[in-house]
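Presented as structure tokens, the chain that follows is alone, the form predicted alone.
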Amino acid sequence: MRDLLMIPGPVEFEPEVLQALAAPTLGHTDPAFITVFGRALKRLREVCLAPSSQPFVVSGSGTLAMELAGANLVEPGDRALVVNTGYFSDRMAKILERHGAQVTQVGAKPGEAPSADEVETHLARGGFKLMAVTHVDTSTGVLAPVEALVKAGRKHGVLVVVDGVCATAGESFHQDAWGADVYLTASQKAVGVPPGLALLTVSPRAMDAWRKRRTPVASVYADWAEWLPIMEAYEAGKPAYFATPPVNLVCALDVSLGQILAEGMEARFARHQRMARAFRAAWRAMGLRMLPVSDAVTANTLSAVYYPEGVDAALVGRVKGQGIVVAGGLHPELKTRYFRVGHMNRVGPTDVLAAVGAVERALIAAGHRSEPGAAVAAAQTALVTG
């Protein structure tokens, strides 16, 4: 019997997606690919609620799609503010320091987000040219303030990138009405494919400011102008060559967007809000604190739980135990206190309810004082409440 993977990523995929991914190759310039990967990258500006944008599909991962926004749109020289809520904030720093970005952060304690009017205060003194927002820290399990982050960033007239990894087709967003300028993220979590493709949908105003640029971009890999043509191409219904496509992946991808559209953006983002707030109500249920400081700022895309006193690391392998895939931590200052559970794509009450009862009966063998069947319950009584 297969372990259910409940993960911050890859997560479970749909059967139509894996077979899109076993299917026979077909070229990267036959017709019917031409097909694919252009309404694949249609349907990602849906997705993304960004019909202004254009969309790049790239073979990377997520750390790609940071680079791909980074390299693109920052010269040596320029400031860039980074609202850091945990690891990956720093990776996106390190990454803009890289390219020659001087980098301001506006940071909070592990557990917490930076609010809109600290940022602002800030924003307000000037002098920025980016700023980089991670909408769900994999890291943590904080969810920012994005809409009013983002808002502020345009008030300020500062191009916004926002790291949506961990919540791109998990998590409200709308690209467009709100002004993001970047929204990147990667196949492996929500977006339901295979680990291997990094996504970005850019706005008009990003697209400008890149043409401006006087320096050319440090990467070749990573410059728009060398996939730019391709992305063009593809949705005209043409084929280009800058470098192989995954086809199968690419292929998946399509499928993926297609199911994730047929479900409908707000029903999706209201199906992970509902299965968020049964795992809370299990974790209440069993006495166990979030890393998240409050609700305001915790993630529906995954949960990350302290361990409870008298209990440690060795409780992600007893809960595989139970046929259950969870995760540590990896915030560097908490890694051995905490782990992670996954509740993104398709995951639904019956996900649910199998993993809180194996997260449950591995606490209990673990010494921790609970009512056995209390979390299920709890959880139960959420789904069944809404």
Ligand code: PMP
Second form
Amino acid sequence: MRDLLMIPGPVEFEPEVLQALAAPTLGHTDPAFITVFGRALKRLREVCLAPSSQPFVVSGSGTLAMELAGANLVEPGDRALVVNTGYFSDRMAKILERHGAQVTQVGAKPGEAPSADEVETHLARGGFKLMAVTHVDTSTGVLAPVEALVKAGRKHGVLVVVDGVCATAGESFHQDAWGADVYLTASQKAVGVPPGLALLTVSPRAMDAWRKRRTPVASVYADWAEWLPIMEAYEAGKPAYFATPPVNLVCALDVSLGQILAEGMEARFARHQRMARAFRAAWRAMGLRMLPVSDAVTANTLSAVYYPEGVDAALVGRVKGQGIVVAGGLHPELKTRYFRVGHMNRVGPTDVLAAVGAVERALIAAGHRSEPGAAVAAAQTALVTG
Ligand code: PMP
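The structure above corresponds to the form predicted alone; please give the structure of the form predicted in complex with the named molecule next.
Every component of the complex follows; first up is the chain already shown.
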């Protein structure tokens, strides 16, 4: 039997999305594809709750989405503030530095997130052009206080870039209402499409800042100047070419975004919260500790859980033996001490109970003392009452 993929991306995808990938490839100037691409761009705006934004859909992974933000919004000598919650914030800092920014970081211990007040203290000193925040840091499972951070950035007049790779369409986010300038993401997590697409929605303010650049963008592939006419053309129902679009992935994206919007953004965020609560109840019932230090900073899209006393990273293989694929740790200092379970996209109660049951059996087999069924019962209770 096929294992269930419950790592923090890629995840399990809907059959209709996978069917779009298996369909005969259309030409990128085919009228049918133009319709699909144009609709996908409009749907991306809706999913990010960013009606005023300019969407970009580009072939590449989430790291390209980060680069598409950094390369276009900073110039040599600009100052940038990175709110650092782990591995992917480090990556954002590296990208901004590579494009010439002077980066200041405001960090926290692993499992914690800097408070909006702390970040404001830095912003109040002035001089920053841009602030970058990782919505959910996939290495630690930490959820940043993103609404408050975005609002703080807005108050101090900096461009706010939010990395939503492990959050978009899973964690509550209202780009326009909160005032975020870039929401960047990738296809393979809660957006529900296999890996291969970098996605961005960019505010008019950020587009203006880009238009006012003094220096050219130091990458051709990442330059919005190349991509903007393409996105505008497809949305207007016309073909255009800069680099061949990943036709089948764009078709799959259109299907997935349609399904996401049919579920409804608030319903989808609430479902992710309910599933995450059930997982948290299960971890507690087995006496396990999570990496995030409090519920307030715990993501709804994945669980990062410390191995209990006497259990090590071999647990991941044992869980796979029980039919569920989970991931090891990723944080440089702690990676051998915890495992991660992704719970996003089509995740539902059946997946929660299957995953909790598999982890519970694997832990007991590894020598952890826990009453068989206690974790499943706790998750079930949370699902029934939540
Ligand atoms: N940011 C975050 C928060 C991520 O989780 C990831 C991928 N796990 C990335 C960026 C990079 O995305 P990719 O691996 O698709 O390049």
